[in-house]
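Next up: a single chain in structure tokens, the form predicted alone.
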Amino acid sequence: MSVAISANPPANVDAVSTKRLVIVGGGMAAHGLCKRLIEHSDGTEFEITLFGEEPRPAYDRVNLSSLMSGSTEDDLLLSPKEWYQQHKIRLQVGRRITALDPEQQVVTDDTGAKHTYDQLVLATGSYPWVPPIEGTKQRGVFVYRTIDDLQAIQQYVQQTSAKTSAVIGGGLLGLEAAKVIQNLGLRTTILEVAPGLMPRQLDAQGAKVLREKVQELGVDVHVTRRTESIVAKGSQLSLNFQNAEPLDVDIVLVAAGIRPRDELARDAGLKLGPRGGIAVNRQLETSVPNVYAIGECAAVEGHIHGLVAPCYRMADVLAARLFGEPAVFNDTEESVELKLLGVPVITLGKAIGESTSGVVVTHDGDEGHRKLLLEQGRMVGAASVGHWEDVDLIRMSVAQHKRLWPTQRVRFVRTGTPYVGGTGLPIAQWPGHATVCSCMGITRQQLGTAISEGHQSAPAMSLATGAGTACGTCRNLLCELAGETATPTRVSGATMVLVSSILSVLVGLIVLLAPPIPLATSVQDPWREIDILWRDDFLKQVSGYSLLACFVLALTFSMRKRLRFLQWGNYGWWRAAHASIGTLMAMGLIAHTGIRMGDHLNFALSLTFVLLTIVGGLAGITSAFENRLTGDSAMFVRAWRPKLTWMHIVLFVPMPALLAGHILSVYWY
């Protein structure tokens, strides 16, 4: 066996202790696993060699249109050279291996120079797939893959002038093809065989909104086009179709997907995918000992990932496991969430076309259209087409498969947003309309704007929105927004508030549901005792004007909370005399009206009392609990709190009046 002398040896490897590691592939996987070794040992424990196929380090192929809107190569490297010298790599680049002895352990490069390994990894990663269509290999057509395809289109397109385009594909790298021809400056149009765009995330409905987006910028759409060849025509290329017109454009580029570069591994006769690809296990072990795959060129167990998400995933897993870590590839998902050509595209957790037996909720808006997908009621899949406030609060709930209650479904459907608040994340993630402080009705954007204001720590969020002045239970929360320490809050009087707003509830609804309490059928009757306090009109007029002194007396909470001049004492004994005052309004209509609603007025009035007190009662409770509870309940209750509290202040509004009338109509008649 004989061994390549590198023009680039590695300096002070120990060669006794270091095992040789051999890279193939110089993309985005490759550089993600170097990194991961690098920091995972400082490179020491290994010596790395990799081998890429471009005359170029690792760049950022996500991002590759960025050249045609200033960026430039070197912008797009994940790591300059300096770096993998840095580290002890010996980087190959413009080197291409072309066999493998997997029995000698052994890869040979394109100068027919042999390398010995310990430890091989497969990083191919792809190709771009050409379908078959005649005349693709003539000039003007083009691919869209690497950085050299990219100059080349530039190169053309300033030589000829071009002024029209054609893209074929209209999946990822389709639509970001056209961002690039688009920013050249071309008239572009999207070729796409499928009945839709992105056929392979979004369903028909999602497509439909993705193409109407997609035309607005001026790119024309052509769904279900089947491109049969195409032909030079003067100075133009001309596309014939089995089912349309022809079409003359000056350039044409191919994007219709990608497929694994797995030759090296077919001839070496490692196993392969059942669609391509080199077979992997969940360990991202080859057929063959020592061998490992990641990133586009692994099918594993047979599924091809073909983002870079999970390749750096693959990347993290091959790491761990380098290092003898039991680590294993669970991923079987691929999220999206991209802006093609300028139009926000998400696509979370399992496609919602994958699955046959989950239920699928829809909305749309003006600001788009969205979708969760729901298996035995939790959250497996979303997607969406335009901008979504919650994609963090929505990508969370479908990596944890959150359930999603029927209320929540409903809100979705009507508002684009299942929470009425956060799910349990930290302060700092929650969508800009979730209420942080129910007392004042603060809401999370507008301490956002208070902090972009200068108004950073906890004190200062309060002065300058007001959030924390009243009950005080969302100090925690303004804390963590500031990244101050958070004390426990000990709100006074909650206790009080807790149980006097229950009662208040039973006893309204006593009130409203119990009939009238029965009076005494004879004079004999001991309860005639009793029902005296609604026979003898004094006494109602006692009962009657102790509960008009009540209500009076409960005003005064609401005159504390919006009155500067009234701010004395403490808020939470405030709101539990509130509280208990309210309760004994509900026991006192009792006692001045035997649960006897009355007629017309009277019921008017005694209706809107009980509905007062009931409203009240739930407004309490949820108070109370607001600095007991956490995640999607706190977040449920914090929201609720506001909205009974302005349903309690409505029903308060007509009550000066019903009172007035009661008290007239009882003298005058």
Ligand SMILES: Cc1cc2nc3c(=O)[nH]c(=O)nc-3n(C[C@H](O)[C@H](O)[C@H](O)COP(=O)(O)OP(=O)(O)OC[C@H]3O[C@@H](n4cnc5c(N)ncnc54)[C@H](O)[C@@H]3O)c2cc1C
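Small disclaimer: the values here were computed from a predicted structure and weren't measured. Under this definition, the rigid core comprises the largest set of C-alpha atoms superposing within 1.5 Å between the forms. Positions refer to the first chain, counted from 1. Compared with the form predicted in complex with this ligand:
- After superposing the rigid core, the Cα of Tyr127 is displaced by less than 2 Å between the two forms.
- After superposing the rigid core, the C-alpha of Ser384 moves by less than 2 Å between the two forms.
- In this overlay on the rigid core, Leu247 has a C-alpha that sits less than 2 Å away from its partner position between the two forms.
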Second form
Amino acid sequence: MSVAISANPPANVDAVSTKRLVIVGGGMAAHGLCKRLIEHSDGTEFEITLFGEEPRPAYDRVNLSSLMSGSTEDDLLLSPKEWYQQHKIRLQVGRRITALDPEQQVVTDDTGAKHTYDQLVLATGSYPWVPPIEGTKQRGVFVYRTIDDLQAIQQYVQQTSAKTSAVIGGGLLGLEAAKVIQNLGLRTTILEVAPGLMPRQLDAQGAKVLREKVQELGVDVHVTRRTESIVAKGSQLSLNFQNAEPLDVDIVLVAAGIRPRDELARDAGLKLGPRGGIAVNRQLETSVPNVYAIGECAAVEGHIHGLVAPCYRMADVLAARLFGEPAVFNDTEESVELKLLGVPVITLGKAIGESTSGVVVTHDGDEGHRKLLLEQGRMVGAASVGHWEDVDLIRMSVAQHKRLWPTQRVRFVRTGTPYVGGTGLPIAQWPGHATVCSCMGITRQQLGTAISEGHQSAPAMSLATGAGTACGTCRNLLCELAGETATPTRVSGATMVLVSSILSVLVGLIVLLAPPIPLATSVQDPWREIDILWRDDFLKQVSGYSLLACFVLALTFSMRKRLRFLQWGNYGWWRAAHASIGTLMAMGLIAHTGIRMGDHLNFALSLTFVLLTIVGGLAGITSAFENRLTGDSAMFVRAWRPKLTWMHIVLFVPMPALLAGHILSVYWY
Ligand SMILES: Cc1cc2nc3c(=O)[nH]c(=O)nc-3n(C[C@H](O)[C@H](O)[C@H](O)COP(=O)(O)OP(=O)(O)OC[C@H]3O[C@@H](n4cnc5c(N)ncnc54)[C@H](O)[C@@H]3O)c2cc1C
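In place of the form predicted alone, output the structure of the form predicted in complex with this ligand.
Then the entire complex follows, led off by the chain already shown.
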């Protein structure tokens, strides 16, 4: 048999040592493979010929709907035509391969020309599946997969001035189609045969939340709605259902799923998967030598992938294998991150319905519906509908099968996030609610807003938000966020704060838990010389007024934080002085009372004062540790410090009234 080669090899390619690699299907997977081959190669290993049936090179099918919102065809191209030329890829667009002869290693195109190959890659993708509904072939009924489909829909809407539409299918493609049709200004109704939207990815609750969000966007949704026929009714189309009244619309889009394009392989006698698709092993080899399949047309050990990420991973693996590297395609878990009609839908790791032994923890809140799947206490899957600011962290945790501690479970159910902060991530990836500046209570989100408003350097961020203007421990984080080199922050008085705070907590606990120091009953008692402190009125007044003076002094620290005219001197030393005064006061309380808490008003005063000291001490300990720890523990103390500071302030509030009452009662009685 004579074999015609489509074109001569490029002049600088050694036709003897280079392998003729033919790729059928100029879509996303094929482009991904070319890109990876080029990255690996010096251009001499392969003479690549790429056949694509569509009239243009590979484009971003995922963002097809952006053509309706201002993007051009050129914007969608994954690479311009010149890119193929530059890398010596012989691109044949508008050319369909109609036959494959694996014995002769030849493919035939739609002009009848034959092309020999040393290695052949089938990347023929999928076609839109149209369910067996009567009337789908008539005018006004469309599918949606290619730029041509989109242009035909657009043209029809313009010509007929269509106002209403129905989309058959409530999965990923149906929601994408609804977006397109809505962008064209039509009223849209989604018809899904299953009880919920996205039945492959979402459980009942997730589907319900998605449906509510989609309906809020002005799209009607009918579930458990099986379309039986589409009948022309004047200028309209009438959809008839098994279980509901007919629906009259101007245009119908069928987006009920996809089927792999395996006809070329089937006709050539290649083995197919149990549900169609070209059967390949994890090395992406088909049942015949030197023929591989990647993308949506491949059934990897029986499983067909309908999303672009696994298609690209197949391209990675095949490129490596073509260069003789031992890569395999391992993809049992399919993560999906989509924005459907603007609503984020995420499923990560193991599908929740697929786990037989797993425990599911759920959070429902205003922002949406979230689920974590745990196996043996570790996160193996997650799903959400609605914005999830922690998604980077969750993705990483699911990938690493991180343990979810009981406290984190409780936090997730309550707040929708298991984490108190960014847990060792670069600050750029911290969740919005994570506190960056504990002193001023500034979150990662507030800093993000400041950056988007143009405050991009660390000092500008500080000025705009106040972050880093108090103790300064977070200035390194601001520098990291601004992409600046951080100078190590030495916080003045940090050791003094730590020691004083530990002492405050210890002394506070002693006052709270230890029994009162008994008054001496005889002159032999060893504390005879000491108990004079509580017996002698003058000394009691000295210790009492000293405590009052210390109280006022300690208060100035709080003023220094809030009143601009007091913001002189080094903040670190102010804080150290505040902590030391707190410790002195705790000791002064023992000198004043002998650990007798008193009754009524005095008891209230003593208790409030001791708690104020203990909580203040704990706040001091967290602040001292803030820049000594890293990772989870740093995030933990950073999250707790503002809470403790807040409790310290709350406990302070009744103190002036209690003190005034105490002083008055002493003189009165
Ligand atoms: C509207 C829409 C929205 C999507 N949104 C998402 C999303 O949000 N996230 C996501 O992960 N995935 C999404 N996808 C899926 C994603 O686009 C596909 O997974 C991806 O395009 C698959 O790449 P592929 O190369 O296998 O197939 P394709 O990109 O379809 O490429 C196959 C190409 O091969 C050509 N071909 C077929 N047979 C022949 C032949 N015999 N000869 C020559 N050429 C041939 C076809 O014409 C086609 O151009 C979406 C798909 C659509 C249609």
